Every structure is written in structure tokens, then in C-alpha cells.
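Single chain ahead, written as C-alpha cells, the form predicted on its own.
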Amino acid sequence: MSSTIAVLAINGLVFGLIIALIALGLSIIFGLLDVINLAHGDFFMVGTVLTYVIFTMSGLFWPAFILVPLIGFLLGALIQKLVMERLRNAAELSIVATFGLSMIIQEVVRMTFGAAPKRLVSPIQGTFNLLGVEYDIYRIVAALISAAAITFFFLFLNKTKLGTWMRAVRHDRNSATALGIPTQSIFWITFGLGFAMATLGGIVAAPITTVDFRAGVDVLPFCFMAVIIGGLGNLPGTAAAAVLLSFLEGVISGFTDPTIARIFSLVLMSAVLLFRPQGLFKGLAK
């Protein structure tokens, strides 16, 4: 029993790191553009589908890490230019626009890729003994890749000129514009980066989940819970909340069932909204 709970907890950490990667994309789009992106889960789904297509056509998995985020970035920048910019990134209009975008993406994928869920062969075969249970090596690799991508993201934001511009626009876009920062370009880059991060999560998750045109439906609520519990616009808080939530759900699932664990997360999110609306991790640097 104890080994089973330990495996579920580690599974929770693995998925928590993947969700953190996806949720950071959602959080940066909201924090900088004020866009409530209901299509973000579908960006993740696009990542899994493109990875499946690349693997099926070439027999190779790892090139997806270059091609898929690049495609995601270009699509995100295009959506910002053609849709969000015309709505002036208004939060209330973005809900309607991204809901419609979500429906369009799902229908396009369903018509071209098919409605039947598919499985992608793991690029790393094998298991190792974890507390008496055989554990998939690829899941550990997936966690390490996600952790590395999250670290790179924060280094990019804090150590590069472009990241400094993005933080400046997020803090005060009018002052940033007055200082000569190309605000509109930063908007395109931000939406493209958010899309790319979601597709990167899709690549990592593709071999351990089903590839399905509705795959984003389950991911989106978890990302929003992480953003709310971590604190709106608080990027380190979002990452910490995603890992914490997934870990707790993994442990609780060992004692009850996944439905009870998800209810616990919803109760926790409600409590945070009522008693600590600034988020559980306000103290983390933004």
C-alpha cells in the first residue's frame, strides 16, 4: 500500500511539472495581455497531435522539440495579430473570442486527425524498480525535461533584454511604451511564447497520455486552478501551485479515488478565492 501511494505521489510530481509548464504559458498571457485564454488547453492538445504526426511520418520523436514549439509560437503570434489585437486584449471580449477559437481548433483537429484517441509509443522504453514497483523511465525523463524548460523560462525572463522588456510591459505598459519599448511586438511574442509553452507540454505528455482532439478539456481547468491558487499573474506561484496540486491529488488518490482528489483541489481553490485572493504564494518573487 505504501509503495503504491509513493508511486502515485511521484506520478503527481511528474504531471505537476508538466502542468506547471503549460500553466506558465496561460499565466504570462493573462499577466501581460489581460487575456483569459479558454483555448489554452487546446494549444496543449495541438502539441500532442503535432508530435504524433511527426513521429508517425518520420519515426522520430525528438525533432518535435524543435518543430512543434516553433509552429506553436508562429500560430500564437498570428492569433494575437489577427484576433486579440483587434479586441484590444479586453478581458471580457477575450473570453468569447478564445472560447470560439477553442471550438475551431477542436473541430479542425477532429476533421483532419480523426475523433478516435491514439497512443504514441514511448521514445524511451524500460522501467526501473521504485519501492518494489516497476516505474516507467520516460516519466522521470519527462519530469526532468519539464523542470529544465521551466528553469530556462525564468532565466529568459530575468536574464535577457527581451525578458526585461516583457516584465516592464507587464508592470506598466504605458510607461514601457513611453520609454520606447515596442509594446505591440512584445504582445505578439508573449502570445506566441504562451502557445509554444503549451505545445511543449503537449510534446512531453504525448507518450504518457492519449492523443485526442479533446485532450485539452481536462488540462485547462487544472491550469486555471494553478493560476488562481498560485496568484493571478504570479509566475513562480503558478508553477509551485501546479506541482503542489498534482502531488496532493496523487497522494489523496492513493487513499480514495481520483474524483475525491479533484474535489479536494476545487475546495482548495474556493478557499483561496475566499480567504486569500492574492494566492497562496504571494511571497514568491514575481
Given for the second form:
Amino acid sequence: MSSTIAVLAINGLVFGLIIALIALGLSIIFGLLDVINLAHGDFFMVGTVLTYVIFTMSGLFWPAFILVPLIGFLLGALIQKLVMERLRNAAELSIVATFGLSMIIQEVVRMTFGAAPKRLVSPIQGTFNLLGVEYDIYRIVAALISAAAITFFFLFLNKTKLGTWMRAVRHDRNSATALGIPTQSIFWITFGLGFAMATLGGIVAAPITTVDFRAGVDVLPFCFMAVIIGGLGNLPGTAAAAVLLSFLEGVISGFTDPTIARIFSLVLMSAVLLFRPQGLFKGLAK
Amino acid sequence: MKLLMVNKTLTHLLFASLLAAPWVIPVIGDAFWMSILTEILIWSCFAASINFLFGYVGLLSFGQALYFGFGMYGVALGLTMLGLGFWGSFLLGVSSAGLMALITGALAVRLTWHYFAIITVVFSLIFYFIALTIKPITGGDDGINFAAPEIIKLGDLTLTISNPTTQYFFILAVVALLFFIFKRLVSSPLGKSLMAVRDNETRAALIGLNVYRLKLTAFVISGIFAGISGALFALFGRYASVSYMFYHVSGEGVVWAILGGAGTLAGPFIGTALFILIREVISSYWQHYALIVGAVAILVVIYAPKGIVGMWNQILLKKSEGDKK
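Since the one above is the form predicted on its own, can you give the form predicted together with its partner chain too?
Whole complex next, starting from this chain.
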């Protein structure tokens, strides 16, 4: 019994890191563009589907890490240019637009890819002994890849010129524009980057979840919980909250069932929204 | 003045054709369009509940499906488990939706729009998952089926919703009454205060309006509207299911309301009617109706953020100004 719960807890950590990666994409889109992106879960789903297609067509898994985020970035940038840019000053309408986008993405995938959930063969077969239970090696690799991607994201944001510009735009849009930062370009780069990060999460998760056009619907609330509990706009807080929440859900679902664990997270999120809207991890913000 | 006359005539025409529909539709088309029309009436009431909050108070709720669900389950459980009659279970559905709106609204309306939109989704998700878990009561995804109850029994006269025409007129009466109340509400002092809150919250507070209480009142009224539409929908389908409590249902309602024209009286009806007609016409030979809803949602927010009715009113206004010159 206790070893089962330990495995569920470790599963929670693995998924938490993947969710953190996706939620960071949601968080920068929100922070820079003021858009509540209801299509973010579907970006993730697109990542899993593209990975599945590449893997079944070529038999290769790892090239997905170059191709898929690139496609994701271009799609995201295109959506920002074609749709979101025309909705400036209308934050409410942008929620509606992303809801419509979510419906379109799901339906296009259902039309082309099919409605039946599919499974991807894990690129790394094999297990090792974890507290007396056979644990999938790929899951550990998935956690490491996610952690590395998150580290790169923070390095990019803090050490590169483009990252500094993005932080400046997030901090104060008007002053950034006045200082000569190309705000409009930053916007489509941000949307592209957010989309790319969600698809990256999709690649990592593809071998350990089912590939299904509805997958985004499960992931979206989780990302929102991480963003809110971590504090809107607080990126390290978001990452920490994703891992913590997923870990707690893993442990709780060991005692009851996954739906009750999810209700627990949602109630926690409401409490944070109502009583501590700046998030639980204020100390982590810069 | 002329502008008002045109819209008034149109409204009367619309109502007259809705009254005549049970006789006209069997002559010109399939009787199945009667049930589509009934469905349009019910869902337009749901869209009106979203429109009331968004169009008149400026609060975008993505969680109205929660109150729709309470109305729906109130009726289903009232009929199957509690043995309440038609009116008893109807009242149970509507009052539980209103109560739920009071409890969740008391917390939600404290938040400004970003947080407000998110917390309405979160609240509806919490109860969606709870309803999924307590399968013995809610039936989960399978839902609850029940037999159509009698509306009224007076001596030999029995009115029941098993008769499609009776059902249609019952639903038309309820929805028409709701739209009438809606109209009175909007032009009442309460409605004016709500619009003051929508236009400028700080100024509204400065002239002595209790912003929190006004928002909460609007939230509860909107919850009751959604609850009534849920109760009607349960009676119409003789069915209640968790899937109608998911936030996607709220989202579709938002799209209907905005397409029709947020902040207008007829907007929710027009938007809902258009979408349901598109769905029925297209789904018979193309199953990807969701693609069209999504595309229309995006096109509307880009090109016609005022919706169909909003644009129509603008055209009328321009025309009447032209006449004056």
C-alpha cells in the first residue's frame, strides 16, 4: 500500500514538471498579452498528436523535439497576428476568441486524426525497481527533459536580450514601447513561445498518456490552477505550484480517487483566488 | 422615436410568429422543427442570463452551466426521488439554482474581471466533478431519465408536456414572461444602477451605489434565469446529465449572447436561434458543426463585437439621423 502511494506521488512529480512547462506558457501569454487562453490545453494536445504522427510515419521520436515546437511556434505567432492582435483593448472578447479557437483546434484534429484515442509506444522501453514496484524509465527521462526545458526557459528570460525585452513589456507595456522595444513583435513571439511550450509538454507526455483530441480539456484546468495558486504573472511560483499540486493530487488519489483529488485542487484554487489573489508563493517573484 | 417603432414592430411580429408556429410549421415543414423551436426558446433564456451579467453589468461569467445544471437536477431529482409534482420540482430546480448563485456569487463578485471570469469557471468545475463523483444521485454521464409529468389536472382537463403543442406553449409562456421581466428590469432604477456599475464602477460607488450588493443581485437574477432554462430543458428532454454542467456549455452560451448582441434585449434570442438553426441544418450532412461555432465566435469578436442586434441598431440609428437632415 505505502509503496503504491509512493509511486503515485512520484507520478505526481513527473506530471507536475510537464504541467509546469505547459503552465509557464499559459502564464507568459497571460502576463504579456492579458489573454486568458482557453485554448492552451489544446496546444498541448496538438503537441501529442504531432508527435504521434511523426513517430508512426518515420519511426523516430527524438526529431519531434525540433519539429513540433517549431510548428507550434509558427502556429502561435500566426494566431496572434491573425486573431488576437485585432482584439487589443477588448480583454473579454479575447476569452471568447480563445474559446472559439479551442473548438476549432479540437474539431480539426478530430477530422484529420480521428476521434479514437491512440497510444504511442514508449521510445525508451524498460523499467527499474522503485521501492519494490517496477517503474517506467521513460517517466524519469520525461521529468528530466521537462526540468531541463524549464531551466532553459528561465535562462532565456533572464539572460538573453529578447528575454529582458519580454520582461520589460510584461512589467510596463507603454514604457517599454517608449524605450524602443518592438512591442508588437514581442507579442507574436510571446504567443508563439507559449504555444511552443505547450506543444513541448505534449511531446514529453505523448508516450505516457493517451493521444486524444479531448486531452486538452483535462490539462487546461490544471494549468490554470498552477498559474493562480502560483500567483498570476509569478513564473517561478507557477512552476512550483504545478509540481506541488500534481504531487498532492497523486498522493490524495492514492487514498480516495482521482476526481476527489481534483476537487481538492479546485477548492484550494478558489481559496487562493478569494483570499490570496497574489498567489501562495509571493516570495518567489522577482 | 422612429427607430424604437421599427424594433417594436419587429418584436411584435416575432412574438406573433412564435404564437402561430404550431399551426404554420406542420404545413410548411417537418414537425421536428417544432422541437427545434422549443429548444431555441429554452437556450435563448440561458443566453439571456449570460447577457444580463455581461451586457448590463460588465461581468463575463463562464460558469452559468452550473446554475443550468442545478435547475436541471432540481427538476429531475424532485420528480424521481422526492416525488414532488411538476410545479414542486420546477420550484426546487429554480430555487436551488438561485441559492447556489447567491452562495457562489457572494464570493465571486468580489473579484474583478480576470479573476471573476476564472472563478466562475472554477466553481462550475468543482460542482461538475462533484456531480460526476456522486453517481448514485446524479447518474454521472448517463444522467437521469424520467417520465413526463402532468402540468395541471382540473377535473377532466389534464395538461401534460407529453403533448408537444402543450409543451411548446408552456415553454413559450415561461420564456416570454422571462423576457418581459428582463425588459422591465433593464429599464427599472435597478437596471440603470447596474449599467452605471458597468460603465464606471468607481463613479457608481461615488454617487452612493452599493456596487457589491448590485453585482450580487444581478448575479442571483442571472443564476435564476439560467436555473429556469435548465429546469425547462430537463422537462423538455425528460433527462438530466452531468455533461450539461461542463464549462463548454457556458462558453457556447457566451458565444450565442455575444453573436446576438450583448447588452440588447433581443440579442440572446437571435444569436441562439441562429446557432441552433446552423447546427440543425449543417449537422444533417456535415458532422463538424463545432468548427463553425468556433469560426463564427472568432469572426464575430473581430468584425462585429456589438453582435447582430447591435449592428442593426446602429444602421437604424444612422438612417434615422439621415432622415432628420
